[in-house]
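Only one chain is shown below, in structure tokens, and it's the form predicted on its own.
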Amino acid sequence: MNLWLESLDAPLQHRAGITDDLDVDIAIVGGGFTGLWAAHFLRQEMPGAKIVVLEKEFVGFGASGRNGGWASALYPVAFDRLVIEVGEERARNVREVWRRSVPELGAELARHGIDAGYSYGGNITVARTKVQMKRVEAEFLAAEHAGEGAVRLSRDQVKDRINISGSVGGLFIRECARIHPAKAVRGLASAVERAGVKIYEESEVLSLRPGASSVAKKGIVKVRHLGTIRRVHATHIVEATEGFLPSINSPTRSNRSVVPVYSLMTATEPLSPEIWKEIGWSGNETLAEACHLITYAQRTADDRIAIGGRGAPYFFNSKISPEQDRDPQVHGQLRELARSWFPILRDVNFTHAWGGPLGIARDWHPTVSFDDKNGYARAGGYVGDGVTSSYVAGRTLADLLSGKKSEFTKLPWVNHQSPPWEGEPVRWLAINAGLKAMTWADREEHLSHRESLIARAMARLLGH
């Protein structure tokens, strides 16, 4: 059960599917944050354009309706590595754009009356061992190098904010907000519709073929609804499907451009005022532990703890299916992690467990690409940091398609070409070995009380 979709303000109702062939200016494939932010900003930059959004299931079905609810300034590639690849000035610009975009995103939601529980409380990364504290110190120094405002927290300072068991210190970063992702994405969809964009749900894109400017030929998107095939002729096609990208047949990119890796979540029942008095957490900060296997948590607007993390296996040949949204072992580990943070949760019920795929490119780089010769554009590969990144991607796509030169079109992710992932079975073996390695790295540190050699060996593969 997905907490976000179950706690919407109104019952989930599907929009109508496509019933006719269409001729449009812009066809956007994917009804998540990327596609909808793109539609939102394209309507502003190209007010006369005919824009449609095509979604296989319903708005927010994918990562946009399942994620941890962090609107963070995180970028998947470490700052030092980005400096090496694109230079310090451009790397600093990336970090500045993402930091600024966190409050801008909240303001944009508010401007359209979207109540998504947005709370600009910042983020705390807590260290529960001395080895983890060394990583926190390194993260603090990296933030200083990037010109960011980060604050080191002592054990007592962490406890004053969140009474997390075993804390030895932590790091506070201002640029992060808690949101209810499903309310945000569905509210954005309604705002886009009010602006004149048509959204078709239950409309599965089977394939797409970009156009050819040399003969003024439009691209074609083949769509299936209720067993009937329709064709959408479009001057521009925007592919915004994140981890679901490999499922669509396209001659413009390899099905190995990104791989879908699952991240899972679980949530408690609403907690009593007595429990919250013990835990604290009144500032609505998002929370993570400085371990190697990624974890993330928030205090929800209805007073639950929602906690998530990686560790679920990658499935052979990039398979995606509903049964993969749940993994009893990983969900059990997340519940135990929450109880280790807050022992007072030992008798509390966990009422929801869900998950879904996110997209990862081979070099960990997100991408926004556009070919003005054939009208094809794509954005994605956010490595789980997609709430803010999709907002920036929407602005970038709008400027690229409209021909506007801006700070967004100068970002280094524009037309970045990641190498393809290896073929199977090498891909399956390597990705699952990497996921296991991060689990082993945490166990190694717990036993040795020293920095993990396994993690050090994996760092380059993980964008660091």
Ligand SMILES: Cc1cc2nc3c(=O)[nH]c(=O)nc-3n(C[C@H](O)[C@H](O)[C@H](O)COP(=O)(O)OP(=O)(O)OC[C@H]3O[C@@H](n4cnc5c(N)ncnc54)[C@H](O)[C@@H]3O)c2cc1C
Contents of the next structure:
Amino acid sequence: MNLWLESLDAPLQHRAGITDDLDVDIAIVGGGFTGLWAAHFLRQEMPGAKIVVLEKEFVGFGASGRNGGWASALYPVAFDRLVIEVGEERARNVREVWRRSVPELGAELARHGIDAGYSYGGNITVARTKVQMKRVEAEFLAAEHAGEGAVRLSRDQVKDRINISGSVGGLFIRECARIHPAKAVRGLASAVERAGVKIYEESEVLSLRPGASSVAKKGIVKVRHLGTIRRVHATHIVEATEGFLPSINSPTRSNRSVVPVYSLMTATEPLSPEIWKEIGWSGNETLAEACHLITYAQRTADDRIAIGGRGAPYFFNSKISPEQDRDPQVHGQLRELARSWFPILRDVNFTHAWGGPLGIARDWHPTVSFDDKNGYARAGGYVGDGVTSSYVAGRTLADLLSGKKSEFTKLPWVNHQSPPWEGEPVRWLAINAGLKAMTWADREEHLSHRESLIARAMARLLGH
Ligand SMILES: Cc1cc2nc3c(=O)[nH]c(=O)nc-3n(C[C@H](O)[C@H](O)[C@H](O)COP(=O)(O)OP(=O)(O)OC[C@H]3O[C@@H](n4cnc5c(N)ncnc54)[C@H](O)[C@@H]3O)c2cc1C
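Switch from the form predicted on its own to the form predicted together with the ligand and give that structure.
Now the complete complex, all chains and molecules, led by this one.
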């Protein structure tokens, strides 16, 4: 069960599906953060445009309604690598835009009266071994190099903020906020509707074919609702389906542009004031441990601990299904991790366990692409850093489609071409080997107290 969808302010009600063929200016596929931020900013940049959002299930069904609620300034490509690829100035600019976007996103939610528990408390990465501390130090130096104000934390300074068992130190980064993701995405949907965008739910896009602006030929989106097929004719088609992308046919891009990789989460019951007195965490910082396998946690607005991590297997042929939302082994490891951070959680119930797919391109680069010859646009591939990135993507898409030149249209993700993933079964073997290797790397470090050789070898293979 997904904590976020279960703790909305109002019961989840589905919007109506599509019942007619339509002729529109902009058809957006996917009702997550990317599709809705795009709709939001397109409405501002192209006020007269007829915009529809087509969502297969309901707004927030995808990663946007299931994530860890970190609105971070993280960009999936490491700063050093970005410098090599696009030069120092552009790389710095990326970091600057993302950092600035964290408070801007909060202000935008507030402007529309969306109460999503936004709390701008920063982020702590804690080290619990000397090897992890080395990685934290490397992160600090990388942040310094990028001109960012990261702060080293001593063991006592970590403890003053969050009383994590076994901590030897950590790193604090200012630019991160905690949100309740489902309240944010559903509030955003209501805001774009109020602004005149039409959202169709239970409307599954089966295929899309862009048009040709040179002969004023509109693109066609084929949509199914209750077994009936409808056609949406659109000047612009924006694909915002992240990990779900491989399930839609389109001649404009490969179905191997991104793969869906699962991240899973679990949450405790609301914790008593006595437990919070022991743990601290009054600053609502988002929290991670400097392991190889990604972990992330937040203290929720209703006083639970929600913790997530990778490690669930990738399924053959980019399959996505509800059964993949739960993995007893990974959920068990997450509960174990939370209890090892905070032994006081020993008798506390974990009431929720869920998960969802995020999208990863072969070179780990997110993309916002737009072709003005056929009106097709796409954004995604955020590798699990999509909360703030989708906000920036919405702004970028709005400027690209409206023809406005801006700092967003100069970002290096614009029209970035990632190579396609390998075909099966190579893809299945490689991704699962990578996921397993990162789990083993953490175990290896735990046992050997030395930097993992497996992780070093994998980093070379993965190229980051
Ligand atoms: C468990 C988990 C934890 C995460 N934690 C964080 C975090 O803490 N911070 C962070 O920055 N990022 C995090 N992420 C990543 C982040 O949630 C995503 O990058 C972001 O939500 C992507 O938004 P999106 O709108 O592009 O995609 P989604 O939210 O996945 O939306 C895509 C939408 O497309 C719809 N769709 C699919 N197929 C079709 C179709 N055929 N027709 C019509 N619609 C279709 C889906 O139903 C879905 O609603 C996490 C992801 C997961 C899964």
